[in-house]
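Form predicted alone, single chain, as structure tokens, below.
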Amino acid sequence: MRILITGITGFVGSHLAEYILSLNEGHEIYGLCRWRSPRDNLVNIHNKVSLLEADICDLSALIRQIKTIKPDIIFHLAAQSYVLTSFNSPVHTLWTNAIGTTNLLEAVRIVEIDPVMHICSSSEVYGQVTKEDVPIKETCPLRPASPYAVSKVAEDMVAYQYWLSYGIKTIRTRMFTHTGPRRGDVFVMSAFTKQVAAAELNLKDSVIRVGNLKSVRTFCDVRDAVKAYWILVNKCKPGEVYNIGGNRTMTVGEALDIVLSFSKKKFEIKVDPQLLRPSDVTLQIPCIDKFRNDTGWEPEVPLKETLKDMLDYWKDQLSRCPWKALTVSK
């Protein structure tokens, strides 16, 4: 089959090439990436996958990609994913999401072509929800908190409505909280880890500098979610929704602590007022019944794990480039 990945040379992206070559199945594999995407999570597969240049914001030159490959199975990945981003660009985010997604839902349209379509929505589509809601399941109502959730709505909805009104075959995932090597540093386990690293290789000072430590995530690994993406695409009906996370729950610092049971050095944690939201999402606790039961996929991979790859990792990125401890967020 011919699979078309959007975001390819991101986090998720890249692990979802990197999975789906592992099966041996014969699966030709493209990725669109704007022409300054980075491809250094693409450094194992670059010769195994053929990268075409194009922007979701640019429908010409979606038409005329997905007119020359025609693929089977379309991972719609690409985002302006950063919550904490969306509220300085809103207008970039809703842009990128919104606008983008829908021109990708037309390029398919105006092409005639027939693929199945996994359309990324985001668990922060529920918002801030109550201690009745949690578990939250596919029902609960949409209360999107920031500028990024709202374009996700925006996403998820148009996706359903080119699905009722074209008949393309859409299915919708909400993911919550996943991460794993490669996540950008922005983001924050990622963030915690390449802080310790970099103090470990003598690169920083001993702190931590974090956001709120108190919100409840349910983790999931990168390597779980894109098994689950790719089952999804498989197994499941056009027009459906689905919530699909980790099996581990804790608080933010919780999880940090986790981290920094790693390292012999002792940190100090230091709130950072430019890493606080102005409307945070706080209670993120999924039920993944619904996907589990049509699909019988399960979380496998330990968090603990996740978070000492991750530290290798970052370990791995700051031996051989120093200078990325630079960047590390603040």
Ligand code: A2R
Contents of the next structure:
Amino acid sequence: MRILITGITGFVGSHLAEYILSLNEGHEIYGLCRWRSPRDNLVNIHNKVSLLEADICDLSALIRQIKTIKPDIIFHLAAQSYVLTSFNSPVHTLWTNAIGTTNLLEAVRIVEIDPVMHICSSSEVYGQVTKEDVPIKETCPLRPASPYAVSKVAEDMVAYQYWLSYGIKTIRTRMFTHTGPRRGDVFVMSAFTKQVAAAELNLKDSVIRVGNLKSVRTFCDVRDAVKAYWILVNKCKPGEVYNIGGNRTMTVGEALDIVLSFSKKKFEIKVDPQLLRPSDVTLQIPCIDKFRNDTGWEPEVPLKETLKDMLDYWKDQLSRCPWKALTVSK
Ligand code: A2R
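Moving from the form predicted alone to the form predicted together with the named molecule:
Every chain and every other molecule in the complex is listed next, the one we just looked at coming first.
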């Protein structure tokens, strides 16, 4: 099958491409990227995937590449993916996630192909839920609490509307917290593991900068997440929406304690006001019964293993490129 992954150079896209290749089923993988997209995440598979250039904000570029590839399956992962940045760049976030998704759907409609399309919405669409809403079902009201969340509501709804109006076979996921090696270092567990790795390599002091440690999250490993996405396009019905997430619920502070237990160093924990969101979503516990019942998927990777792999990833990155300890990049 011909498979297109938008956002293939990102965190999830690169793991998804690796997973599909590991199945050895002979699928052809195409990825959309921009001319300056970093290729580092594809280092293990760069000669096994075909990269084509298209910014999802450019409809004509999308039409050109969709015509060339004619994919059977599209995983739409390209996005401005960081909630805090969305407060600084709301228009860019809405443009990329809402208009970019509409462009992709339009390109599929205009080129007249009939792929199964996975549309990556987000648990952020539920916003600040009440205790009665937890665990969060797909029927929970949408109360988006950031420009990112609003952009994902739009992405989610436009995908549904293209199914209703044109029969374009979209299936939406609302993935809860997922993490793993290669996660951008602005994301909480990646930021923590990077700081611990840098201190262990004596590249920085033993201070961990943190945001809100009281937020409750249910963690899922990215390698479980991409398996879920693959099962989704193969087993689920178009028009559906699914919550997907892990099964280990704890505060961000408790997850930090696990990371610190890997190290013999003593760390000082310092709250950085810049890491606190203007309106924080603090209670993200999913009900994944619908997806579990429809597919049989279960998260498998233990959180301890995920966090250890992230620490090892950062140790490897920082020992090869020590200057990365000085910067926070995405
Ligand atoms: O920014 P780049 O050039 O490095 O590429 C990123 C891509 N992307 C775009 N691609 C084409 N046109 C655009 N205008 C555009 N803006 C961003 O999306 C990168 O390859 C990918 C995002 O990667 P990450 O930030 O690592 O996100 P992650 O965690 O892989 O998220 C995947 C999906 C997204 O829909 C999130 O909103 C959702 O999962 O949580």
